[in-house]
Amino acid sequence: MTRSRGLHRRALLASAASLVALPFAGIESLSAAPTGAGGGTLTYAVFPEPTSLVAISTSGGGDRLVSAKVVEGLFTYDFELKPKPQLALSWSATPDGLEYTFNLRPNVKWHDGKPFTSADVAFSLLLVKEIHPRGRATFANVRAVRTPDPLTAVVVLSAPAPYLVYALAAGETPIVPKHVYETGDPRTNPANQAPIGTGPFVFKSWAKGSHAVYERNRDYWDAGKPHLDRLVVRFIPDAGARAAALESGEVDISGGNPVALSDLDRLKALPNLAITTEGNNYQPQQVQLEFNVANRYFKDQRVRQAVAHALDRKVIVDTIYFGYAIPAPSPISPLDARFFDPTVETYPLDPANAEALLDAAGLPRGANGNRFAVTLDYNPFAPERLQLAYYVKQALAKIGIDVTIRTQDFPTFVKRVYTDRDFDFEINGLSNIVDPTVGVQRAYWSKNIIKGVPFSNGSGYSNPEVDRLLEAAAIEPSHEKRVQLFNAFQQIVAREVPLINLVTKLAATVYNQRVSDHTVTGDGLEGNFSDVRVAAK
């Protein structure tokens, strides 16, 4: 880890720890990894298995983890989320924010030998706008892409979109070859199963249900890279099997919490393995307690604040996430140093204040000690959310709120919350996704109360001033003014608490000590692996 990256990491953890005193000794840095001599094969475990090896029409986690090894983006992003050159060397914007000019890297070839040009960029950006699940919103303001010469692409907007420049990583906005994708349905193009890209690895084979094989691109534009000769991607659906494969050395690396959280410390203690939580910055995931603000109890802001004062983030970090999370009291994660406001209300554990707020709301304890009863739902996608639900139940019982936990499968949960709105409050996770306009606004903007659309404004929260701030930030070209707008937004929603933001998960990467330079950008293992080295056994 470089000194600047180490300082940045320590600053983030110090900021989070200032909200709740919390030890982070269990989180390893990349400095423990040795520098390898180059060459060799890296075996990389991915789950779930991708549906496509190119993330052009999907935002699936497995798809994103493999796509960038072959198909690249215009930029990568450092740990402060500043753009770094990949297929674009530089960019500029007009003062009104209505045109972005990208200067492209020369002498880049697709794996089939054809030259990479601005025509590929124009085609890809418009294709992502048309068929990518998030691209429809992210690129909604894109009116045209001009190509004045083979190495210049000019994106023309109908309205400013300052968040756009942060959405150009390979996993989010892959640049695909126009000559391969311009005929037929791009969603079913054979290249999705056998990709052709500009990246450091050339696709060789995919044995579905087992593994995919990639080999070194000997004509890669970044001379001397990649360092690996071969990349083998193993698809291992079971967490226990992944743990065994990492422990035995059968697998060299896997990320996104590849094993049970309770198993991480055991693996970290083994002499051949190490763990890092770097690479969470590009899409940090917030764990949230979301209220239905139409509920007879939770429509009162004082009741929501009382619930916030009944919960202890330190307990959640230590006992639910085994230290692999940081306190996150704002909709914008502390890992996004660009826009996180550290002055927001944190609602520290204060049962006496919680009781006073409930009394003031006209909800006294009854003869049985309870004030009222509600049902708590949780998104079952992540197993630790059931344990979090039991903690919430226990904590709220202490202030007289009787909680019944309701368990259901994922489709039922999504329908209940986003279609039927038949819930009192629920536990969910929502990724920030590259920029607050893309990842945060959806949960607080009143125009995003859309029946049947998952991971939108599930609470039904509506505040005209919040709408104004979010809409202004979405089109404000000045970064400094966007910071001011997002800070004002964070202050309001922290006070009104339609959602209680609890923690940001720190997805762990488990890797063999022989592996180095695997997490060098803000998107972690979603990067292209051109820097990865594996030392000889």
The other form holds:
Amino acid sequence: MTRSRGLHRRALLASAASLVALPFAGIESLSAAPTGAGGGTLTYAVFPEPTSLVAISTSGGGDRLVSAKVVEGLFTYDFELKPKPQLALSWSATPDGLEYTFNLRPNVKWHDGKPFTSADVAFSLLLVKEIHPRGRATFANVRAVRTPDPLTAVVVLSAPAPYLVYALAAGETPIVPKHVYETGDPRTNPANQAPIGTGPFVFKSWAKGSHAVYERNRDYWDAGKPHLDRLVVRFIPDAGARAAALESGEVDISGGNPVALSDLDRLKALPNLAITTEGNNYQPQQVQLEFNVANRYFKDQRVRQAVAHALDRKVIVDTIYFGYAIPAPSPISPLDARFFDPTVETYPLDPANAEALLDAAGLPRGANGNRFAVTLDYNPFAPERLQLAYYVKQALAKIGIDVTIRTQDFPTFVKRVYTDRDFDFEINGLSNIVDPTVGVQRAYWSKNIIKGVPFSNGSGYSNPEVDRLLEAAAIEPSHEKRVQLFNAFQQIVAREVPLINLVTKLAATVYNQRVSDHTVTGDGLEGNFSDVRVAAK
Amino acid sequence: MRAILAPLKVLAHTVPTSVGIAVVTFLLVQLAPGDAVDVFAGESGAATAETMAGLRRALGLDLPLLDRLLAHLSGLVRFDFGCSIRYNAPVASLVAERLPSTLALMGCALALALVVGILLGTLMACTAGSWLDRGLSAVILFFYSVPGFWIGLMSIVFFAVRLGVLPTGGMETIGGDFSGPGDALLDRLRHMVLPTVSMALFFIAIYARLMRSSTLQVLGLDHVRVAAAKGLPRWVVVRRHVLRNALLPVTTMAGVHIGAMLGGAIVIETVFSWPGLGRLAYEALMSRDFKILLAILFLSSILVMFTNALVDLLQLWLDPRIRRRR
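I have the form predicted alone already, so could you send the form predicted together with the partner chain?
Expanding to the full complex; the earlier chain stays at the top.
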């Protein structure tokens, strides 16, 4: 898309609004886009390699990136996370928020020729509730799904779940064919390896460790789409190799920071490549410094605030993330324009104030100049978090906190933090998926302090008022009232900092200029690619 | 009779060793903190305690260590490697999909390393002290000290990105329209060039140095002087009287290196997106999917033992003195 090339990252820093102000209307006016070219093959690099090509019993990153090409959802979401029709044309809710009616798209066929009906929707929603890792939480209040006629599905709830309509994207809640999944264990269903869906692309083959091939669905319900003849997904595990493949033109597109952050500007300068940071809205990645509030030092709120005062978000954005991030002081990312409260406490860089807070907390500098020593762990999932750890160590040394950095692999980290609780503080990432009740509440709600469960409330933070606000927002049907509740929640948490929300990543998509219309929804490359066009090579 | 017994004896040694390896690898992987369910729940970002407990029960991860070990061993005896937690697919088929590509890469790299290493080493020994010898030594020292992944990445940047003459990675041109089987084979070969060479360079360096020193040693022996005194041309002396003797240390090392190559394959496979066993093993370790990991470790140890047995037999053939000693 040509429009994203002019979008300088400073502009992104200035306001989150610039990110969400992307209309669908722009498609017609893209004169630079290849018009009437039609057909062609798109080569799309995905990492990590999916374990399943349908995101029904997994929510792994790679799985989500391929799933929607074949298996669709009820809705897609624009950059402001407003629902747009996909398999559902429209929806309505009863005023008490206990019943949602979905009107389904007629004349849709599964890739094996069978018709798509409300029975598939009812089956899939209940299946997601049962086997999707997030399903049990998201669909907890779903009591039943009624199917009065083949094109109507009615979801009946035991308590209001206002976030539900935001969880229906293809990558999050895939609608699978009942006639394929109703026999046997859905987790080991062969269709997970060779998917059958309603989407714009028909699965052809998957050579594990190498590639998967998809072909155009000639009977797709959206007449004239998809524009591509063929989609080749390549699994390239090494960032350097992905950069080479993009540069040489072997790969057309790859998202989620496919190359080293330090390499992004070099690739952007190449004549055949371009970069966009759109499409991060459905799943904004918060980068956080999380305290163990049971730690003898960090249990004191003033010590946590002192740490916050010692860190400069601008340095983190510019130096660690090379500009591919925005400051995010609140638990809700600025990319979620529906709920983000920009007035929260940010604790700007102020070492003098930090030192005063530590003195007040009874932690004076000792003979060697240090106040106390702690160990910092980091979730190794993203490589730049080690650099971030170095920065934290450096910054805290200035206010007399001696930090030792500890490195470990992902399972060891998860066990240390969530099972053994053997840590002082750690750098982690948490995606604000779908809605604050689903994606944010889990880290702050005291009833979610569950030993052994990854990405539960890891800090151990407990505040009855925060619990009350979160629980009220979870069942509040009125959007305006939810905004108020979440604003109050954001104010408290940003002030008490059980974890310091540092930045939201602006994960970059690197693409060849011959590709257009790839990022048209809030979930970016997790979309179904029916709009994507490629010009001849 | 002896010719049949010798290989059988060599193979018989491998049985207790493989049982030992199966037990030790099983116990070793238990030391890693966290299990597959932790990773699964961690990656999904939101699991419940009930689903995690249910998964552990379904996978048998909650059983005592001894029960799991016995189940693992009884599976191995029946060549049943179980089902992968992560891929929800039989481990045997996951491994079988990857095995040929790893073997092809290893086989080519080893063959290339041996041929080039032996040639260079012999050449250097025969011209010892000359500028050619010194120049080659310097080049070889360079490839000996530079890590394979760096060579791999640099060769991608140079040959694939700059010159555009070879592909950056993968095993084949996906969906390529080939006019005949010859074209498809050529395509495969083009994809193999860079990974094979990157993997082989380090071993070329080792074999060349080894071959050089052992050839120099043999060149100084009495029978070589006699052969030269007979008036045989120099290349005949080297080929008939030196090479066979000088090869022994190289073949011994090559046997040992099969294991090292499997280890090095992980790096090369990652850099070149080569769908091989090394990457599968690495991903299995990172996700604590130990059934895959144990199957690969077991298979690799069998492979190493098998090739070592083969090397022993090769030694018997190369050097009659070993035969007599038995």
